[in-house]
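Here you get one chain, nothing else, as C-alpha cells; it is the form predicted on its own.
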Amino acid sequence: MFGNGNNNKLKIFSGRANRSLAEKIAVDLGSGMGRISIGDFPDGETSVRIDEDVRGRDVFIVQSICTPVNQNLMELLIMLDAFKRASPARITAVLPYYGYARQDRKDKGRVPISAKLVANLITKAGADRVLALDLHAAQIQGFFDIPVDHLYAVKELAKHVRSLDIVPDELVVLSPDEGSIKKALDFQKNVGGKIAMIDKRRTSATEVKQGHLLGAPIEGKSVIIYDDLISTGGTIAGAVRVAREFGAKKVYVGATHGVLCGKWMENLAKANIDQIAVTDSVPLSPEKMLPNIKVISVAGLFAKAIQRIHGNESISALFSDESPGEKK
C-alpha cells in the first residue's frame, strides 16, 4: 500500500471494461475509487456523469480496450471528454490492454493504421498522458503526441514461473515465432534456462506451418512458451504441438494479455498444456477460466507506476534491467 499525504490529489476512476483491476490498484494506493456513473441510453449511446469534484486533481482513468472493443473504446473517449470539461490538473489514460494495437502498419494496400487512429482519438478526447502495459509493438508509443509510459509484465510472470520450482538446467523458454523472439529473450533473462524458437512459415492467407525448431534442444525439458498475448490461441496451440513432438516433458504458456477470442477454447482445450498464465489486464469471465489457467495480477505494478507519475518520479526506475526497445 502506497498511501501518503500527497495522494489527496490523486483519484482513480474506472470504466466498465476492467473495474476489478482498477479497484485492486486503488487498494494498493490506499486511495478510494472515484465516483462516476456510467450507463447506456435506450438507443445504446453511452452515458457518463462524474459524481464528485475533480477540479485540480490528478485523475487516472483505468480502461482496457478489450471485448467489446468498440464499446469500451467509445466509453473511454466519452469519459475523457467528461473529465476534460471538469478541469482536473491532469488526466492519465491507464490502458492495461490497448485494442487495435495489431493494426499498427500498412501490410497491404488501402488499409488503415488503426493503432494510430486510436492514439489520435485518445489524445483529442482529452488525455494528457498514457500509461500502457505490454503494447504489441513498442513503436506504438510514437503514435501518441503526448507522453506514454510503457510497462512490462515480464517480472510478474517470471516471478510466477520461479514459483513452479523448475530446475534451471531443465528450463527452455520457447518463442512461438521470430516476431516474439525479443520478448522471449527478455523473459529468459528473468527466469534463466535456455532459449529456442519455432520457425513459423505462412503458406497461405489462412494457413501457417510450424515445424522447425531453432536453438536449444527441448527433449526431456520443461518448456515455457512466452508471448505478449493469446488471441485465438492458434499460434500457441501450434507451438505446443511442436514442443511435444520434440519431446518436451512439461509445457507451460505465459502471456500478458489473455484476449481469448474466436476459436480459442477449441485450440487451447485440445492442446496438451500443463498451465497457462496470463495477467488480469483483460478480465476473464467464468466460462473462460479453464482449470489450467492461472491469473497473475498486475495491480501492484500499475499502482507503483501511478504513484511515481503522481509524484513526478521516474517510471524506468521500476525496471532494474531495460526491456527490449525500452530506453531509460
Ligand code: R5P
Contents of the next structure:
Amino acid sequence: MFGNGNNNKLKIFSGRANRSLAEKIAVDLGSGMGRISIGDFPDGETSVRIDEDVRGRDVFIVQSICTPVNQNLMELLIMLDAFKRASPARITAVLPYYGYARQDRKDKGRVPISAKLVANLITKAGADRVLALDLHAAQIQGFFDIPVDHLYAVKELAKHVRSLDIVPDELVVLSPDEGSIKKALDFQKNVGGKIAMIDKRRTSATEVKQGHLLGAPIEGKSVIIYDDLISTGGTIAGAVRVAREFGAKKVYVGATHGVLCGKWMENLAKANIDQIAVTDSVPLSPEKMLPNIKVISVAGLFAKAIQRIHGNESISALFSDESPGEKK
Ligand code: R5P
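The structure above corresponds to the form predicted on its own; please give the structure of the form predicted together with the ligand next.
And the full complex, kicking off with our chain again.
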C-alpha cells in the first residue's frame, strides 16, 4: 500500500493554467484545493509558495501546458521543484493538455524533439509520475522514465454525440488526416455509424492542403470530424470544406483539446459547422466561446483516475475497451 495512516492524504494543487478544471476535479473528489501562492516577480520570474504542510502527502499538481505555453510550463517546473523540497510522499503531474506534443520526432534535419525535452524537464523537476489526457501521440509516454497514466476523452465526447440523437444510419465519423484515423476509429466504435478519412498534406507549419475523401460516402449524412486538437483551426476548416463539397448534410466537430490560437477565429467562424465539442483540458476565455462551441468537462474522468492512482488501483479498468492508438 502507498503511505500509511492519515499521512497519505490526497492533495490537489493547481497552477494558473487551468484552475477551473482543477477546482472541478477537487469537488468531484471531495478533497478541497491545496493552498499555494503563485505570482510574478516584477521582472517576470514566477514565484511559488506552498501554503500548507505536504510532508508525506500524495500530491497531484494540475497544470495544462497551454497558451502561454512557456510560462505555464515554467510555472509547472517551479511548482514541482517547490514540492520536491517539501517532502511529500509522491508527486503526480496532472497534465490535461501536454504542450509541445506535436514536436515528437525529427521529421527534418536539425530540429529538436521538444516533446522529449519537456518530459525530461518534468521528470528532473520532481514529478514521480504523470497523468495525461489524449497525448498527440501515445508514444510520448515512452519519453518518460517514470510511470505515465494516459486518459482518453473519447467516451465523454461520444456520450455528448449520443445526446444529439443522430440516426446511426446517417452518421459518418470523419478523420481529418491519416494521423487521427485510429482515434477516429475508436470514436466510431463508441458512437456507431461509418468511417471516412481526408487525405491531408501539410505544406508549412500553418498551411495544409486537403482534397481526396477515402472511405464511406458522406452525401446526405451527418458527419462528425474527430481530432485530438484544434489549434489554428486550419485542419478542421479544410475538413469541413471537403465534407460540404462531398454533400454532408450536417457537420459536427469533436476534439479533446481546444487550443484555439492564431487564425482560429477566422477559420472556425467562416466554416459551416453545426457544432464544435471540445473538452475543458484547455480553458476557453469568454471571447472564445463561439455560439456553436460546446465544452464537455473531463473533470470526472480525472477525478476517477486520481482516486485510482491514490488507491493503487488500475487505470486501464476505467476504459472497458482497448485504448485508441494502442491497438495492435
Ligand atoms: C495534427 O496532426 C493534429 O492532429 C491536428 O490535426 C492539428 O495539429 C491541428 O492543427 P490546426 O488546427 O492548426 O490545423
